[in-house]
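Single chain ahead, written as structure tokens, the form predicted on its own.
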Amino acid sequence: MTGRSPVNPSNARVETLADTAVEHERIPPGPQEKYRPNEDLLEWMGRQFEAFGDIYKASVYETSVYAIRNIEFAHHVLVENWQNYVKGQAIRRVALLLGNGLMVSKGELWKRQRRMIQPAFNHESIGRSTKLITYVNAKLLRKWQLAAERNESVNVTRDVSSMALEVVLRFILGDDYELVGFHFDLLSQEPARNMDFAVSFRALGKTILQVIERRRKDTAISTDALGMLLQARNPENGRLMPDSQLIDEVLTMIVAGHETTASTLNWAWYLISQHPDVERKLSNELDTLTSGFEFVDLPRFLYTRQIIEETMRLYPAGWLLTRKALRDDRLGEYFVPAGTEVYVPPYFIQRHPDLWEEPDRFNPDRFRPDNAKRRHRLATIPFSTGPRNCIGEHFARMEMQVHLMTIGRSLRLRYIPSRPLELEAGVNLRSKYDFNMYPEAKITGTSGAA
């Protein structure tokens, strides 16, 4: 790779500011031309990494940006010195959707909200959600089984999107989902993520407020996520969360819990369909299921988990993390002036040839437990890392595993290419075109003969 420096060079340590004036002003190399908004940012960034190595300086959206795929630099920005780096420019688009929810907020507000929301994602709450996730996926399984009997194709992209949306809405709203869930259908039915979408989505705050007001008139306490948020109190003054903040947090949970999960499962079915050996191993593992499964059973289905991990490595939904330096800093030999945007792209870190052998190949065996010791812990960061990692990470992993196990024990999906495989790198990494596939009933006991 032209111009590429090693991932762990000796000069990758974080220097102190007591260096010489010349070193203090050293900046990374980078392209002279500015990024043009009509270009594919993912493809453009990839070309620059090819040309300039693991760190380069560029002008993106009229802002000075350092793009990094060196994991020591990423560790410094996201973990070691995270308090010096607030959410970057990409979060502005998200703020149009989510107001000042957990994904957008910063400083003391973020710390307080994180503490108040965390109990909704504790081990007990996640375990309790297994039944509702299984229920929603059982409905999807029946739909796909009917299509298999009729030899009809299914739109996997839309169907897993609808499934993931129903799961997150039931997790948050509980029984109120039956009353208001249909209002949120635009998330799975409208593919565009533009200003019109943002306006329509924000308007759903009125629906959430109606649910909140109705619950306050009822003395019963719900154990769903909204019920827990309604009971959460500010650790400093004991006050309940204001309605405006409640709405922002619920909208954030819906968006964060829907599209990222749906995108990962969409890619997972595509990848499985293209690799018969992976499909066979998955089927063999799921053949050990003789009846239903519980939350406590999930850890023993290791290969299912490996497929999810490898899918997220190749196609991380959160493909780009952006941060902004509050104060001057250093990344190795390079000076980072205050105000610099720092791009940390999991997509390129997770495909780095110094971290992964044959990095573009789909190989779930990379994530066998015995391989974990040889892997840097930031070699994959699909849910970010450090204090601002995704609060719903464990819920998402469980949801994706339940989905693959529910569908995969009964069906296989055949993909017949109709359009070229193209990526759409917006706020999340999605497939540009939907995946239409043919479900086929799996004949128990013959999965190893494929």
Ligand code: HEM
The other form holds:
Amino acid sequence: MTGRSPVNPSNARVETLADTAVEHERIPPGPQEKYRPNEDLLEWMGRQFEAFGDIYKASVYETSVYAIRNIEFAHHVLVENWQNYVKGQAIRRVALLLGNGLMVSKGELWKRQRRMIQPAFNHESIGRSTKLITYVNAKLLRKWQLAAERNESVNVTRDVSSMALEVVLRFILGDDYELVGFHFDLLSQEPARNMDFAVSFRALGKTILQVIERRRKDTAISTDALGMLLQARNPENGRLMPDSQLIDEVLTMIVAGHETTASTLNWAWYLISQHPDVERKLSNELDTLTSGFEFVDLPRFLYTRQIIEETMRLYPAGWLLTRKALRDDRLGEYFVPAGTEVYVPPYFIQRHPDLWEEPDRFNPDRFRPDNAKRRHRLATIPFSTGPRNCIGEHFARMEMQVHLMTIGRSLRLRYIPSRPLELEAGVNLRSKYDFNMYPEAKITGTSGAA
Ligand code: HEM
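Can you now output the form predicted in complex with the ligand? The one shown was the form predicted on its own.
So here's everything in the complex, that chain up top.
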């Protein structure tokens, strides 16, 4: 921070202007030492919030970063002045994987693509997808029931990942999943997210192109997401989406929709297994199911929904949103120079001690409907907020609920602690080690899904 100019009684106006300039340059406090890339970024950021409060300035990956966990500031960056904040430097790595799909694109291209893709996530399309999600989860249920009968453990992390991958692929590719789905197995079988993975993943564009070319020759119109994207027309010139853009959008949806959902459900099962009272309440709620369930029945299962919300509060898959300021701006009293990276971490906002009582405790009752009024709207932002929020939010909520209901009505899962719980805060917040659990048949539950 620059010092104040010396008082000049003969020129009071100059002094006022200088003072204003000083005020404009106020920068947040922060650590002297830089973040070192071999450190755990989540743990490091947490320490700085403890030391400096809700906003601090730091040097991360040789860039000047403001990290914020103040919800008014988060609102300013993600909603109020969102156009001044493009995706931050982390997006370069994501772009290697996803090209110029919706997660990465910006400006007019992003706006147009978002409008063209949105219908694939409308109420009707999500409702239609309930069936395929139930089908995929019924297969998983049978696998876990068999393990229960044999008293064998299951790898919940891996099984839930395969389930979420099959769901997102069937949602996008419809019947073509049967033909090409196996090409995508590397997403659930290869945990590393390095350059080799990026190269193998990008090569899948060829498989998608083959499906696109086959579909373009066919007169039948499919109602799956790819079918809708193939029909979508540019609102300005009526043109269809070019193949290269279609490929990027499909790859984006697969990646964005797979690991996020899988890691949330993985955490959910871990948390449920550690809280017998929560497991009992879930079980009681699901015992009210006398037969199968459909999309319209989902809102009735409030407690299942509360578990999902509370899981995403404690372990948001997208734990850190990064942005870059295009022009100078202000966050409260602080000046934000153009080029500053702004880190908005849902993980720390959602565990903020001023917003949440006992913030680290798992308590789904926080999300009882009667508690909603007492909470700030942005106190949880697992899907981000503002125009660049998650396009798959409603789909993901529905998918996670169908999964918990299908499995939870018939089985409970006993966790086998083999290694200490450790977080892996990469692009997504995952558990470092897989969760192995013993499925056990519920005495009162009925088996099978709709
Ligand atoms: C529990 C599941 C999910 C979570 C927690 C989640 C979270 C998020 C978050 C936080 C963002 C904003 C990222 C940023 O601003 O940097 C985002 C964007 C996005 N998500 Fe999700 N997501 C989930 C599921 C899905 C699903 C199922 C799909 C699609 C099938 C999807 C597709 C996308 C896309 C395309 C974007 C970019 C949107 C844009 O910039 O316009 N997500 N998601």
